[in-house]
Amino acid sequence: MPNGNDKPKVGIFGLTGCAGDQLQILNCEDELVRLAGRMDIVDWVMARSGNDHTCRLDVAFVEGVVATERDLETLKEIRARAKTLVALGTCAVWGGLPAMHNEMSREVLQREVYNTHVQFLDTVEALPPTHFVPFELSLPGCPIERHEFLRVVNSVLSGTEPDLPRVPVCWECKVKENTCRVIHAQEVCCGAMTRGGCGARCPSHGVACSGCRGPVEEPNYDANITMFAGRGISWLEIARRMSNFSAPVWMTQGLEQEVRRESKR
């Protein structure tokens, strides 16, 4: 990575999403000031004016999902400009909340939300940017954790690859010695399937993990679902608790069929 006068050029972009991850970056106030001395943020519509929308970028961060044709165009442009592309947040990595209801057709959604006369929508099924173009790095979280973002940026600026822990939330939950929501409260806790990094925030406050950070590599959905059911929790409740942030990823794993089967009974 070049340094000195030749500071790396950085762009930060939001597709369709809540801008929460970009807000997290802005929340890194003090660190951001220091980082500004080491990199040139040349394209960040949310935070500055006079952006350069065409230059080559050493690092680009992309937040949100592809939910319109326009998003896809933007994404491809960013990819073409960037040396290192980083997916920011669960939406960009996995689809997250916007992809929760992909099973409903766009026509139905458009009719229900806007009525049929609306012309300007070019909405498509919401999918994560990682589905369309290759990314060098991904940083899940809803929103991202500031300390993880800073570690990624500092590693990239130092010319090394960031090595974030890939263990499940249970690791951090055990470190904090929380009362386990599954064992002691018979709740649907997604901690064993979800990638840690949040410090087991929810279980530490007595709330089951809802999987906002997306899955660990090779989560054992079947075993989790069977475990919840074995603790007397209904399939519908399991589905309800699991159909949030990471629903697009784990709903594909058979739970969907079980739910249909149960609601027919």
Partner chain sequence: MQTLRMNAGLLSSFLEALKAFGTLVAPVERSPGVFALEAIDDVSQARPEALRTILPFKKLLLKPRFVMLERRQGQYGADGADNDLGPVVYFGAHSCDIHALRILDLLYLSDYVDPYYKRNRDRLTVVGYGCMPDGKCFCQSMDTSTIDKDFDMFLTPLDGRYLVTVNSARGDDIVRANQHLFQPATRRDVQEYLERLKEREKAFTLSLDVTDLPYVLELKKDDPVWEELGKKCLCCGSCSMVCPTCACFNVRDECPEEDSAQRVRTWDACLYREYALVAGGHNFRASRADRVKNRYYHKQEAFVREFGMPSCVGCGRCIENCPTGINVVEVFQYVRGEA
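Taking the form predicted together with the partner chain as the starting point, write out the structure of the form predicted on its own.
Next comes a single chain, given without company.
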């Protein structure tokens, strides 16, 4: 970070996505005003005009996926400008919903959406930005949690490592003494393998976890497969549910063979 009275220059960017993570930043309201006193947001198309699209950045936040050639060019430009690059949201970290159907060809998807051939598309297989360039920090969430974003910003500005949850959603459920959706409702709940930090929001409202925050750092797959199987839930059901939000990494963690093996039974 800059020394003296110079405030660090910050950019916030969106690739292909819903812009929900940027909206969450705007929802920080009073906290964002206070942060603005500590940093200079010089490039944020969603929230301001008169942006500087070429200056060097101390910190850059990127949300969305690389789904077009233009996305990839933009991402590389941001990486070249930024000292610290932060992946913002599940799309940027794991691929999110845009990467859910990568097994389908671009031609098939185009036909399903437009029912004809179009010339203006430059689409590529949807993948998270973390697949293409190195990132210093990652903050998943669909959308991100505001308190976690503020924690990351404060840590980056202070030059420290942010203290983010490493426990699964299941742990948060137990702390809240929620009724387990798997044990008591026989539902396909991904809380045992999903990164916590949301306060088990969905299970707390009687809805099974869908895995929107991506996989926890050290999931115990064998134990979870056994636990689900003992309750009549196949591994394939869990894999399909988890891949809704983290298909690229889910299929590269050696789980594709498990899915295929289960599907042949």
